[in-house]
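Next up: just one chain, as structure tokens, the form predicted alone.
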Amino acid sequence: MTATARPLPVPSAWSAGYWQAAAERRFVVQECKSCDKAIMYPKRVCPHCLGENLGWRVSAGRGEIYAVTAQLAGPPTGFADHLPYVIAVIRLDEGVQLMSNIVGDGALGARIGDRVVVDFEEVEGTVLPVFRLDAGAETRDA
């Protein structure tokens, strides 16, 4: 079997800020000034107010499990040298949500409630948030 190549990201006009601060391993969220309001995944205007004066906040990527699954087999196109996987949807401190993978120790046992913490991963060229289970957390369990 031959390996294909990962589908990665193609920033947007009004993306491109949040690629650029991940490339620069910083997180950052999109930001209403009009209403103040965090907005995740970046748009052109503020699904909130619908504002155009739209700019960057700076994050500290810490936030919680909301839904968790693992990839163990039959992966897509792109991912088969990635398999096991994890994919997450991550719930930011901010409020805003985000779909990325969980990586490192223990991520095959993610669970929904866990405490993660982002991290930077570079693929190809191009640098992208994923996230760690927060080891300095309290678990849900706790």
Given for the second form:
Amino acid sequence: MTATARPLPVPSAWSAGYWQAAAERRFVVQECKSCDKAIMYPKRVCPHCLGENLGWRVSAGRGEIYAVTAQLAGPPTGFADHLPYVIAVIRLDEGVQLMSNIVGDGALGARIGDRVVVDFEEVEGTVLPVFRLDAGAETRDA
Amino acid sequence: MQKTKAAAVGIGEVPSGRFPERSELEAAILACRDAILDAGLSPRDIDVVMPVGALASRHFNVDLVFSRLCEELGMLRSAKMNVQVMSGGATSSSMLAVAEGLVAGGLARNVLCVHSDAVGSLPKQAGIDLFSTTGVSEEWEAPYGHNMNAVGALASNRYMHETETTEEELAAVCVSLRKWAELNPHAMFRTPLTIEEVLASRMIATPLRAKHCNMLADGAAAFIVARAEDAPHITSTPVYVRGHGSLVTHYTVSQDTDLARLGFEQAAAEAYAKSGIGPESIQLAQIYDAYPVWPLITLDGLKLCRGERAGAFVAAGETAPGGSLPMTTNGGMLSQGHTAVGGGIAVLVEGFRQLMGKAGPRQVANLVNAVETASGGTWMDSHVTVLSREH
Ligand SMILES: [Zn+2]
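Okay, that is the form predicted alone; can I get the form predicted in complex with the partner chain now?
Next comes the full complex, this chain leading.
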């Protein structure tokens, strides 16, 4: 890794399924087969019941923006060439939250409450789930 | 209401800023020396030393863990324990709570709490990268370019959305802190600042501009906690720890479900109940800042703005010198400087300094009750402590 390399996820034994699905351009969230709750980000044990019987639930990858910022300057190492880029906390329709980038048309104008849908971006051989504004959706009233 | 068990009896501090010629060790020794002398104690009266975790140098941090300060300051074969306490920016509040517990439980008589770090002398990109890994998930957030300025930006975005707070009101927080820093010789930034200057500075991460963001600094501060019953025999200006409340809300910012409030309402309710001192009796708010949105969230949660929106309250000058609620009178991390974990320690030590009547030109008159707050990492936890000159 060079000094300017962008950091990439190093999967754990219990998160590998998430990244494997992303590599196949499928989006999943973790689920607990004991208490049926959705979990993000993936955990070693269920944070609701401490169960270990965990699996993956296929997700439509839809949700809305809970908070968003456009990074214009002062990025961490590996992101200088990507400016400007948009970081958002996304609340999925499954009720769980995750961080991602908003990409594509209108990303720099993304606002709280905007509906988003998952997309995939390959970075140096790793596929990252990212989100774009959901052109078909309406609501903006978080 | 709980029985008062502990008091601060001495404080020490060195100026914050960039001091490449001053090592972390030297700064720590001088801050501890000043705190011991301020309390009128001897090093051999200190039975527990609590150094805070340091970030810039692993070597220095290992020295702190392994009793280096006991050796440097003449405490060998008198100090009983040297133990590191660390909860990031919340360490000010949490180490005070730990020290309170130790003296209340009879495990210590005089606890020396100290922080020293030199993150201000790190190369600029190293500073950005260090704070892009503190409370930022390597697997789930760093690959998306997340960093500490973005943490402040995301919370500002959510808070402004929910409260209709404006960019000018965020800038007013920076201006209020600067006015206090102009009176503080230990502050890194002491030249006057205007709202227009903040809003004209370069956009970093919307809605935060360069002058909305803190600057990393070198610094050190120390304080000594004693048993409440011993305190008046040690010093004529003890500051009593009346009540503490706290709540952990997340590790990574993407997992917080109420980013515009965090846990400050619950923490404040606990601290007010334990201390028997409510928001109407608080005369000084020593609020952990780092970015202007956090004092606003905190003022709301602590119910210190007489029913007004915190942004409007600050913009009206109520928290600046001459206002009805002096806030963070050392200038906070935005003006005294962000010394890593020490930003919160400096805010707490200033609270002690004010209640001891030792704040010089920025002394708040007729002060009896103050509140101190802190939060760690990505504002993972909310801490509130009520302090008083009265037992
Ligand atoms: Zn479960």
